[in-house]
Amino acid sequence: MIKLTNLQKIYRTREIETVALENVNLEVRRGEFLSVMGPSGCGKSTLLNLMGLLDLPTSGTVEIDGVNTAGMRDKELAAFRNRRLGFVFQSFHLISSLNVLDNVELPLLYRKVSASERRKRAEAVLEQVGLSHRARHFPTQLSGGQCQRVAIARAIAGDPEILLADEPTGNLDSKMGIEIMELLHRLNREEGRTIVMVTHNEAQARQTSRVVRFFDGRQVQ
């Protein structure tokens, strides 16, 4: 499903060169729930950004379902990303001026989905994450766990094959974190979604299909 080959990412300024990732070779199988672990600054989030086509590698290739994304123009990358990938961020990234339903509909608007279909899909995924009763509320009226559920609903509204989650429980208490993990496992188990999750939580990682570890920009396991 995802294949990274000889992946390297270097950030350069006029005076400093920082190697964020070096010589990464990694495959994520269809339907797998993969955890990525390692200390802060080891390249985990950079890896997720490259997998999600939010950033470009300095060298190496990113293939998704057999498609080599190297050489794609920005518009092509955006279209491919919108069709195939969903993102869940630690800080939710909800728009406070939009209610829950409008937040979930937003990525579908960018995909030029009709208004009636947007509403239908948004209502369906909010039901799926247990928040249909909060559709008209705003993010400031929700708990952290509820905001993360909205973020997950938004990520899956376009029916992506791959879900990328960067510390999805990092800002939540343990009870809310357990609820979010149960939801992710259900999406993986019942719908077959491929999930790649960055986490610092060893217990959560052990419950997933496989764990890969990074240290200082290199894969060590």
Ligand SMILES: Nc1ncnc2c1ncn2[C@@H]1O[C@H](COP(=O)(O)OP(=O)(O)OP(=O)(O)O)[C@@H](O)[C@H]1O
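Can you return the structure of this protein in the form predicted together with the ligand rather than the form predicted alone?
A lone chain is what you will see next.
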């Protein structure tokens, strides 16, 4: 469903040039739970950003269901992102001035759904992640694990087929981490969502359907 071919990403500033990804060929298959591993700075977040159409490659192609995204207009890209992708960012990226429910509703603001439908959906996903009792709280009033669950609720609020999760347990203690992993596995197995997850945790990666490893911008396995 997402196919990367000869993908290269170079970040250029006036003085520095960083090759973040080099010659990456990778296909994400429908329904799989893919782990992306590798040392800090090897390009994992860059890879997720390119898969998620949040950034453009320097060269190479990103295909979605066989269609080269280079030929798509901004509107089409945004529509795809909105309808089919859910993001869990490396640090939760919750908006601190909005309560939990309003944070979770954010991806639905761009949909043609009524305010009451939005609220219903947000309440349903909050229940799914076990946080109904925190709906009116603000992010600063929550633990790290709870914030991450809100971030996951927000990511699935728009019912995306593909979930891109960047170190979803990175900031959590091991018990919270296990809970979040159980939640992700449930979303994969029971709801059939395709998941691409960046992780530094070998045990977590072993439980997923496939692991790809990067080193210095190149896929090594």
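Residue numbers count along the first chain shown, from 1. Bear in mind that the values here come from a model prediction, so they are computed numbers and not experimental data. Rigid core: the largest C-alpha set superposing within 1.5 Å between the two forms.
message: On a rigid core superposition, would residue 111 pass a 2 Å threshold for CA movement between the two forms?
response: The answer is yes; the displacement is at least 2 Å.
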